[in-house]
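One chain comes next, on its own, written out as structure tokens in the form predicted on its own.
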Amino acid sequence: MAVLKVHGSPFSTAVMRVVAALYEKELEFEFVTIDMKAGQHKSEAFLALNPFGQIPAFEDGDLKLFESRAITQYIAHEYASNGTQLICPDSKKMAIMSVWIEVEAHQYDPHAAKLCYELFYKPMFGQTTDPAAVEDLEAKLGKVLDVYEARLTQSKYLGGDCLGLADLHHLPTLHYLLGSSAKKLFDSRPHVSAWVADITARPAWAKVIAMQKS
């Protein structure tokens, strides 16, 4: 079996998304650290893996992929018989999950990612958080979470009754937002709060977080 490789930083939300899928699938992989400060992501060698010079990049033998959500979908389909079943074999159920995969990417993440930047990455890099931007982003994310609250009264997970990619894709931004003032957005919505507690308590996710401390 070819060695799976993930190129990136353990602090990157996109990289964390891929690694979470690998751990849920109980797959062995090699993690290749890319030093962003040193500009390794713009090197000729890395651009051969991801022409946009962004992390992550992923290899499975001679297959090279970039874009984290595309990578997780490949992992879920190619290694469907391993570990946690992150997709649905039933086409109609998978269609519903696909809707929520798209919701995460296009409705939730644009606000959540910017909030992570303001509340986590800016302080980490010695920059000043913009309170007005935070207030605006929290309001926008709150409206999305209102939709989630309604959805989660109908099923345990966003995509249905079983954990899937639609849920897993949220974990990286959740990790940073739960450690910030934005935590109130999740805590104040009972079904969202229960869903968050469930998915963040998974053993596979603990392994992702442990990579940041190694």
The other form holds:
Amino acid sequence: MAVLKVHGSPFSTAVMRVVAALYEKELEFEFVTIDMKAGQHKSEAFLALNPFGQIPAFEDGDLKLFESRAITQYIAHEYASNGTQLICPDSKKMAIMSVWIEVEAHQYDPHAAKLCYELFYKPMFGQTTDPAAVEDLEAKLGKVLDVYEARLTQSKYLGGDCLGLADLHHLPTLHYLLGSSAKKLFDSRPHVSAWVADITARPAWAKVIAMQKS
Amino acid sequence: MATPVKVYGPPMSTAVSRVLACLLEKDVNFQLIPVDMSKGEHKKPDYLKIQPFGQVPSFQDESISLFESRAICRYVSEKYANQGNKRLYGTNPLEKASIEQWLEAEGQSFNPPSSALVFQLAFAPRMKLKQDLGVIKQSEEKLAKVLDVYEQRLGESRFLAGDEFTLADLSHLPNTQYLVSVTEKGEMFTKRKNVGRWWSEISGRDSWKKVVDLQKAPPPKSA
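Would you mind generating the form predicted together with its partner chain now that we have the form predicted on its own?
All chains and molecules follow, beginning with the one already shown.
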């Protein structure tokens, strides 16, 4: 089997999304740290892997990919028989999961990512959190989570009865938000809370977090 | 003949038109069901049952009910793989991986700034809403950077994912159509040599011309 490589930082939500998929699939991979502070993501060598100059970039032998959700899809399909099943073999069930994969990308993530930026990345870079922005984003995210609450009363996982990419994609931003004032948004919604507890307790996810400590 | 699939929403909606373009590429018969957004029909309980975020489009065929335009496009492309444009979603895993990469690039990098510009420049005036000059400026700057990447890519490759027109290109049609035809930001596309060439090719497809005709048709009168 060709060497799988992930280029990025273990603190980046998009990178964590890919690494989570690799650990769930029990695949060996090489992690190539990209020094964001030094601007390595804008170097010619890195731009050859991702012309948008963003992390992650991914390699499977000669295949090079960027965009975390395209990478996880590739991993889930190409290595379908390894580790945890992250997609549905049944085409109708996969279509439903596909809806909720899009929901994470277009309804949840825009607010969640901006909240992570305000609450975590800004302080990490020595900038000040904007409380008005946080309040606004929390209200918007709350409305999305109301839809999740209704969905999760009818379905064990977001994408359907089985855990899949639709759930997994939330883990990185969830991890940061649960360590912040935004935690209340998840705790106050019982089905969302149970779902969060379930997916964040997965051993593969613990391995992703462990990478931040090494 | 198969029962036509149902698409809910007005064709002038960029997300609705994305689905229509896909259905036309795949030769899938569809019924367009109006949703009167000016009367808030999309926020009413009956509609929220099929699209809990209160947005258009939503989609139904005899076996399934779906929303999110890109998910609908993927479903249609897979279910009808053997009809219409058979290369739309790739014919092997490597092609598919490339299509998914550029479809994500569209959704994550191209869509946010181009959607904001479409709203500010094409829709806000019609809805008599005040434009936000700060948003327009920021969005234009972001979009310019994305189009610079596209310019380089389209100098190496005829279409975004490879040599064939795919869902990745199709997904860009709705926002670009508005920017090129009703705003003065069209130059962002037409003045970049490779992007301009690509835009001409993809917008010249019969399927897209039919969508544009549907967008120009007068809206159905309410009962």
